[in-house]
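Just the one chain here, the form predicted on its own, laid out as C-alpha cells.
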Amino acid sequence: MNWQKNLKIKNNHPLKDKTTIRIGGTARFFCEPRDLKELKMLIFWAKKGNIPVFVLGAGSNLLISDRGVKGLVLRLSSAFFTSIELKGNSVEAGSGVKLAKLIRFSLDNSLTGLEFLSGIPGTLGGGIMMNAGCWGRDIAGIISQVKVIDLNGHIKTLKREEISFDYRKSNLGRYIILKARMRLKKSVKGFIENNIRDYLLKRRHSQDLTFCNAGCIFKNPKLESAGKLIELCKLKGKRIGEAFISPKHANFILNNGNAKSEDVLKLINLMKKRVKNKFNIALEPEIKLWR
C-alpha cells in the first residue's frame, strides 16, 4: 500500500501560515485525518517508521523552527474532528473545534461557562491539553470528560478526577485528545452576550493584537505577572531582528512581518536572563518550541 498516496501525506509542507505568529519552517510529514480510521493508519504508519508525531491545533502557544519539523504533523481539522452535540447542560465537542465556535455554539443553546475564553485563538484539543484560561479561571473547570488515543493506537475516555490539571499544563501529553465533554449551565442569552462583549474588550484593553503574536510567552510565577516583571526589566518594545516585545503588554513577542524563530528565541532568553538577574525568578515558557 502506498501509504502517503492513499493517506494524502504532504512531504515538506510550509507551516509557517499555520501558526498565530506566522513563523516557521516546514513538516517533513503534514496530513489531516478525515476520520478515526485515517488517524489510526498514520498513527501506526509513524510508528512503523519512528517517525515522531506532532498534533497541531490553531497554531497558537506555538514557535515552530525556521528549520522546519522532522516529524508527522497532523491537524484534526475533518468534520470528524470538529463536530459539536448538546448532551442536556454539556457539550461534547471534537478536538479541532475552534474556541470562538464552540463559544457561539454554547451561546446558541444558552449555555454559560465558556465564556472567558473568548478571544483565544485555538481549538479545544490545545486548550485542555495545556489548560488554557485567564482571568483566574481555566478549561480544567468544566471538563468533565476527555477521550484520547495513545500512539500505539490504544482509545480510553479519560474522567476528570484521572486527568491531572496545573497551571497551563496537564498529563495528556502522551495522547492525541479526540474530544471532551464540558459542564455548562443553563442561563439567558443576553447574560452570555454580555459575558462574551466584556471578556473581548478585557483582552483588547490589556493586550496587543496589532501584530502577528503566539499569545503569552511566559506563565505567572506564583504571585507575580511575568508581563510585569518584564516591564520592570525595561524591556517593552526591545527588538531582535523583525521580532519585537510589545510595547503594550510585555508579556506578548510580536511579528513585524519577517521575524524569524531565532529573533523571537534570542528576545525570550535575554528576557529571562534579565528577569532572573533582577528579582531572581526564573520564569516558565508558556508557548510550546517545535524543531
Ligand SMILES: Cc1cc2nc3c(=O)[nH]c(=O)nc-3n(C[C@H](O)[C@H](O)[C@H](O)COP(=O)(O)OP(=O)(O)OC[C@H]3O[C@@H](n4cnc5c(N)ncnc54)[C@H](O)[C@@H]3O)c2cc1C
Second form
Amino acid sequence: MNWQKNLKIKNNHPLKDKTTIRIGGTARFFCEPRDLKELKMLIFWAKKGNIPVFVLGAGSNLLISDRGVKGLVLRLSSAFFTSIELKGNSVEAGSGVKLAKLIRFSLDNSLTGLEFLSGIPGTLGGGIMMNAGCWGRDIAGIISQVKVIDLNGHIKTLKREEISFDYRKSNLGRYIILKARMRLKKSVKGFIENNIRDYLLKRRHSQDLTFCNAGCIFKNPKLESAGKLIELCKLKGKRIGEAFISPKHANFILNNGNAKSEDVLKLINLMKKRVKNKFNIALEPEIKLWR
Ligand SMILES: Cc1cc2nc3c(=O)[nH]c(=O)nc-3n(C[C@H](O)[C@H](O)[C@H](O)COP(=O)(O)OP(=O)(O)OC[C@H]3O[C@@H](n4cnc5c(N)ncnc54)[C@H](O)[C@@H]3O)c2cc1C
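Now show me the form predicted together with the named molecule; what you just gave was the form predicted on its own.
Up next: the whole complex, starting with the chain shown before.
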C-alpha cells in the first residue's frame, strides 16, 4: 500500500549500532516516524497486524537479543520529536531529544536543574521511562507534565501527580512518551557550567567508559551498592566470550568488541547467583532485555 511505503518501514533492520553496548540482532520492522500522524498510522498498523511495539531511545539501557526483536521498533528521532521550547522558566521537549542537548539548551537559557543528568547518554523519553538519576536525584524531581500516546492512539497529558515514579522505574510502561515539561530555575551561566563540569568529572572517576556498555546492569538493593556486592564476590574482570565485568566498576559489563547477548546474559546470571549465594540478596536488573 502507498501509505505504508511513505512511512518507510524497514524490514529486518539492524539494531546493534543503535545501542550503546553495540549488541543485538535486527528488528522485524523498524521505523522513525516524521510526526504524530505517522506515529498514529504505525500504531494502528501494528495493532491491526497484532505486532508488538517497542520504543527505542538512545539504547543506553538495553540489551537486545542477537536473535533480534519480533515486532515493530519505533525511534522518535525526527525533528518533530526532538524539538525543545522555552516556556518561562520551564523547558518543554520532545521525548527523542538527547539529555545532553537538553542540558546545553538550559545552559544557553541560564536555567538550572538538569545538570545532575550530565553524562547520562539517554533520551528524555528513556530517562522518564527509567526515572534516570544519579547523585541522589532523579528526573521525577523536575518533571511537571508528560504527554503520552497509548497503543490505541489516545493522547493525553499527565500531570506530575498522576505519574508514579520509583527508583529507576515509572508506571508509564503502557505508553509511548511524546514530550515532557520540566520545571527549572533561573540562574547564572557560570554556576550551571561549573555544575556540569563537576558532575562529569565525578562520573569519569566512578564509571568505566573505556568500552561499549549499557550503564549499570543491576539496581542497587536497599542500603547496598550492587557494584560493591559483585566486587566482594571477586568478579571484577570476569570474562565470558567477548563480554567482561569492568575491573573499575563491577556493576558494568563491557563489550570487548564482538560480545554476544548470550555472553552478557551468562555474566548477568553469574553475578546474580554469586551475590545470592554469598549475601542472600536477589539483584534486580536495571537494564531492559529485549528478546
Ligand atoms: C555510560 C552510561 C552511564 C549511565 N549512567 C546512568 C546514570 O547515572 N543514571 C541512570 O539512571 N542511568 C544511567 N545510564 C542508563 C541510561 O542511560 C538511562 O537509563 C537512560 O535514561 C536510558 O535512556 P535511553 O533513551 O537510552 O533509553 P533506551 O535504553 O533506549 O530505553 C530504555 C527503556 O525506555 C523505553 N523508552 C525509551 N524511549 C521511550 C519513549 N519515548 N516512550 C516510551 N518508552 C521509551 C524503552 O522502550 C526501554 O524500555 C547509563 C548508561 C550508560 C551507557
